Amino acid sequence: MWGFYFDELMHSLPFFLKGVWMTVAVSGLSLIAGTIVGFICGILRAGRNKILRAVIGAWVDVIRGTPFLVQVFIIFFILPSAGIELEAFPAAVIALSNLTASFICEIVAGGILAVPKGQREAATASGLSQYQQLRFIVLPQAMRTIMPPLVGQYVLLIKDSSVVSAIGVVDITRVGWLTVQRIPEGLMVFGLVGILYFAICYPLINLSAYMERRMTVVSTRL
């Protein structure tokens, strides 16, 4: 029986590969959008404007303090009642981008605030503008703190993308649920699902570990 199920699963492999492509597409677009928004919000969150810091802080707390599945449902099911109708794919990208941006915002803000104040004071004394301080002094030093957890967040993003299957996005998880209805051997089917997610995440896991070692060596030399 297991041999029959395995053969059936292998025949479904092209369907799983389409799910891999959908997972990569949703995660890739969300990664780009979330990184851009997260960096901008992180810089503002570490800035001097108290109002902006409070508003961004409230947004981060709400997003990080509520289940991601609820956020996906609000965007896909609730927004249409306000006249904003989205297909499953863009709704998934928006929800995942928003979640990713909130976490990256905190990572970036923490990295910037970790830069010693003396560096900014020296830059101010040298006549550099705030933009020049940020570009040439603060961010280059903050990136040593930001990069390892940032890459780790990308791994979490890919794993969190499995939630969007709940609104009909045919990613790896959705393919797994559809396949297990035809091949009632859940361990085999979702074992393959886990392997595919691991294959996507493993390069990023290695990159994160490498960057942690790299940044540790750089910090030691400094």
Given for the second form:
Amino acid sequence: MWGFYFDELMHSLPFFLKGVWMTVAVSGLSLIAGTIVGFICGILRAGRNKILRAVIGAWVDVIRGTPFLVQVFIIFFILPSAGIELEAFPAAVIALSNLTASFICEIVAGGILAVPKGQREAATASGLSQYQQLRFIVLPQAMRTIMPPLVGQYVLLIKDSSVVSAIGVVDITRVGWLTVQRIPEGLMVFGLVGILYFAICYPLINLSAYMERRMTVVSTRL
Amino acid sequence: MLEAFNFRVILEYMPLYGKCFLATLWLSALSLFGAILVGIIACAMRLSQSRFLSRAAGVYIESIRSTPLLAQLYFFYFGLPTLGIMLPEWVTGVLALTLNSGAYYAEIIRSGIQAIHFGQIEAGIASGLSYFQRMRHIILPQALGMTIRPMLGQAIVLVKDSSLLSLISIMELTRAGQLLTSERFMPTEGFLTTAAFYLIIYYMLKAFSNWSEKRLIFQEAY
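Got the form predicted alone; any chance of the form predicted in complex with its partner chain too?
Up next: the whole complex, starting with the chain shown before.
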């Protein structure tokens, strides 16, 4: 019986590859959007404007304090009642970008605040403008602290993308869920799902760990 | 959207939300307890002299961290029955949450233990303390103190992750929102109330985390 189901599962491999493509598409788009929004919010959060800081802080708290599944439902079910009709795919990308942005915002703000104050003062004394300070002095140094957790955040993003299967986006998890209705071998089907995620995430986790090691070596050498 | 917010329906569903709030707390607490236990064991295995135990724990930790919780949940939910193991849904859910967070706790505890100076362990050996005595009196108290913040952070993640249990039809907070959506077609009321309850848990854990950090610094001063 096991062998029969195994053959059957191998026949549905193209379906799984489509799921991989969907996971990569949702995660990739959210990664780009989330990184851009996250960096902008992070820079503002580490900035001088108190109101902006408080607003961004409250937003981060709300996103961090509620489950991603609930956020997905809110965006998918509630925005339409406000007159914004959304398909599952854009709703998933918006929810995932929003989540990623809030986490990256904290990482970036932390990285910027970790740059010694004297650097900024020296830059001001040298007559650099606010933008030049950020671009040439603060961000390049902050990137060292930012990069390892940023890659770690991308791993979380890919894993969290499995949740959007709940609103019917046909990603790897959804493909597994659909397949298991037809091939009743849960261990085998979701074993395959796990292997596919592992193939995407494991290299990224190692990249993050490698960067962390390299960064610490650099800082102890200085 | 907000002008049509129906507080009466929320009041009507309050008993359900109360019950589901307690269910979320209870499921999370049970999983948290199990996860810390699994984490301590997995960490002890990972750091043990035996290469086999260390490898086994490594495979467990890496495979959990590289795959999404939802895929793990479905793996158990659809997989265990094919092995002839019939468990109630909530047991499957708690099992998946426990094993998932256990891997993260193992890593958190490991980082805490490895931050302890090796001389202390040597001093323990030299004083004739057994492995368990060293663990109990030297390593764990320090490691737990150092890792209390990441551990509470993981507890917050666990509470949020418990929302995924609604997808295998366990009654908890997110499920209450889904019920309100499907029975009355009021997603706004349903999911915003759900989100509010999660935020209560989040802010309490966050406050506790901040408080405990102050306490620990206070203790260190002695």
